[in-house]
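Single chain ahead, written as structure tokens, the form predicted on its own.
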Amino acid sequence: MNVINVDHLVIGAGFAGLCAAIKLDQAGECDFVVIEKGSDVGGTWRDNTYPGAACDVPSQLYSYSFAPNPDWSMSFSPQPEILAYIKRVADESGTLDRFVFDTLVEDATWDDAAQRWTVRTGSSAGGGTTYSARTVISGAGGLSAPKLPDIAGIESFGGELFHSAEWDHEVDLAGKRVAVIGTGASSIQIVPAIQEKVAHLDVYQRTAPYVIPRNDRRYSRLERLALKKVPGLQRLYRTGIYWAREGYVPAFTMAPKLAMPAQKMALANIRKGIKDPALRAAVTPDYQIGCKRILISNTYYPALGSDNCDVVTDPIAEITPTGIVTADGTARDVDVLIIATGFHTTELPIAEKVTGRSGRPLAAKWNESGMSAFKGTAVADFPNLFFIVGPNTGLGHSSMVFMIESQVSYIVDALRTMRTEGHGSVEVTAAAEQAWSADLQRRMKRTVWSSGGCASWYLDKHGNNTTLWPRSTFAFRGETASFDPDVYTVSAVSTTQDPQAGPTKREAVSS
């Protein structure tokens, strides 16, 4: 078996994965691969490009902190500037070379005598490669595994059907019977950006979300230009953004109330968008704003205002080859149908491939509590395992990518310690975990996202939510500024490995 040594395995390439190959490559951690399913870097941003597609933060705070952009066209960016510049940052980062696209992680398996992840991968040319990695550093991410909804007869449609997230660009929808099943995030994006083309369209919701103004505006030539020449401009923009976000957090962890004003410019938008009253009814929420993701459009309600669409909001019974039928007995036809129901955020699919050093997977351990990990990023029974992106570590405010700093900054940290310290591995007591976990649930108790009277995606089988962050950004980067060695069980360096030794030639062995 040809198997190659590296020291950091990295799994992932969009926002997290890059942020990390760059922060290792920084830290003189240069002996690491990052592997990649797809074809290039971008991750989120690489695979969803469907009509419309925009980021809802501020393209100001949707960037890496090191790497300033003063070139945004948008307040909030379309999903090409944002590839774009994330591919223009892997391009001068100086790490490309580390990369290895098109693979899939099969398994991955600690030895604990080796100290050492044994993960197998998969090529989507056929074939695949073993590497023996020090650590291993997952960034894969929650918006990376599209979920179908579980509809008797999706299988029998006997039309065009995809997920947002996996848009067939080839499909024609101009004089289409078009049906969209889901009116989250990409939902609002895509029915304005298709609905005067298709001939007619059909919006299954199941709950009505609150949608507020998207107060976006084209920079002109003079802004970029001074956020670009003149010093400490845009980091400026930056802060002042930042701050302002953060003024939104206790709405949603102590105090709903604050957000009534933020709830009546949802209902304010939608009287603007709908005339009809019915209609107005069937897309007001009934429940606390901030319980589901607070959504931004400025288009959404006009489209589906329109002569050609229809909101319907009884359950679907089953999907024919020809069409939907609903719970009401009413059969609609269909050419095309698209999925717009997100995406495994609750149950991570890496989780199933990965197995710690007690031989069991992580998915099994996650699938009896649910998810969790110490500060987002170390789970007992996984030593020399880091995940960015990790339980705990979603935003209904702010941009991930702070969060993935913080936690690129934490592991980094992690390595710099095993390296000085002559630790072979590290691995976060069970005590500590679930501290960490019990503390994230009773916080949870008093936010929106719990006591708002919805069902969400943030919240897993067992009622907890595993999936947002209940406080500050800026108490979080306070928690991951330094590792913290005290609550995890250390091992001393095998006899194989050199603690002192610099980063190691990667190279290739048979055995």
Ligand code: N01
Second form
Amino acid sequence: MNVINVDHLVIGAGFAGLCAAIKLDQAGECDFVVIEKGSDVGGTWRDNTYPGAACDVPSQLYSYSFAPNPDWSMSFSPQPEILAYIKRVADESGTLDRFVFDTLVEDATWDDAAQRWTVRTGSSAGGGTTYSARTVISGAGGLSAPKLPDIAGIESFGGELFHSAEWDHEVDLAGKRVAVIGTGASSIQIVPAIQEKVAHLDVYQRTAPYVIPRNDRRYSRLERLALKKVPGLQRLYRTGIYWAREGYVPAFTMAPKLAMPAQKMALANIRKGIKDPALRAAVTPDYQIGCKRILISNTYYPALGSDNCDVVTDPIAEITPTGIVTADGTARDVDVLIIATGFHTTELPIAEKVTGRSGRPLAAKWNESGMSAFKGTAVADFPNLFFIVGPNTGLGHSSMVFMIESQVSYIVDALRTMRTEGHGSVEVTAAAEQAWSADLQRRMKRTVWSSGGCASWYLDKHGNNTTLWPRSTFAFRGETASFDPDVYTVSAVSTTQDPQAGPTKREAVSS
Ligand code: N01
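Return the form predicted in complex with this ligand of this protein as a structure block, the form predicted on its own having already been given.
Zooming out: every chain and molecule, the one shown earlier first.
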């Protein structure tokens, strides 16, 4: 078997994996590969190409701190611009020579004797490569595996069917009867983008979301010039947005009543966008704002209120070859069925593939006790494995790129420590991981995500919130400011590796 030795193997080439590659390179940890299942960088911003796809976090903040972009056209950027930004940063980083595209990680198994990970990959072109890596850094993301609804008969549907994250651009929606299942962040962007084009649109709503106005605007040429030319201006602007967003944290985490003005704004948005009282009632949420992700749109409610659109609130009973039947017995014909039901968030698919020191898959551990990781990054029994966007690092109010940079900085510091101290492996203690999780779950009790009276993808089957971060993002930055060797079990370097040797050339060995 041909095995390629690398120091570090990064999984995924989205915002997280690319950030890891750049920061590893800058730290002199140059011997790495990035394994990416798609054919380019971009992750979720490469995959989600549905009409209307755009970010609901301001672009000035939803970008790397080390790669500011004065050229954003809008305050909330559309998907093509974000993807172009990620590609540009990747091109300019000088790291793309170590990216391996169209390749899936099949499995990763810890070899305790060698103190290395054995990672088997498969290429979409056929064949595969096995890597032996000192560390594995997962940037596989929480929103990368589309989730299909468990609805009877879905496989029998005879028309066109696709998930929002796998949009089929070959399908022409003009003049078709289209149904959208789901009313989350993706759906509320899709619905107004396609409503005028289709003959008829049925929007199947299980739970009404809160949708507040989208205060988006185009930057003028003068503004863009100023952001480019005036020293410090863009950083100041970004900092202002950052702190304004941090101001929302107490409303989510401690005192949901603070969000009442936002709730009023959302209800006013319904009144403004929809005339029909029955439809207004149907789309009015019955839980506290913030319990689910707060959505932003000026066009969603007007689209729902248009003549060719119906909001269906009766539960779906089954999908037939020709359409959808609801619990009240009504059958509605559908030509194109768009599934906007979200992603596998509380059972990360990558966990199925990773087997730790005791021979147990990570998914088995997390199935039993719920997804958890010390600082969202390290897991007991899984030495030298680091997560970016791991458990409890998601946000309801600010930019994931901030969290990604925090975690990458922690990981790079861990690698620096390993090299300088001569550690072959570092493994967080079970006690530290449990204490971290217990503290998070204690804090969760006070949050609107737990007390707001809704069910959401933030919660796992045990009812625990294993996805969101329940504190300020600067608290997370503080927690991840430096590696904490005191809560890790370390082992000396094995004979098969030399941490003092510095970055090495990739070498192929036979075994
Ligand atoms: O998915 P969702 P999404 N039958 O899980 C419904 C990010 N994002 O793709 O609320 C019927 O939010 C489900 O109903 P309910 C962002 O983090 C970011 O829209 O569970 N309906 C819900 O309405 C976001 O949170 C941007 O009762 C079913 C919908 O499907 C995350 O992606 C843009 C159902 C799923 O909503 C996911 O968003 C877009 C069933 N069996 C997305 N199962 C940005 O702008 C589920 N639903 C950054």
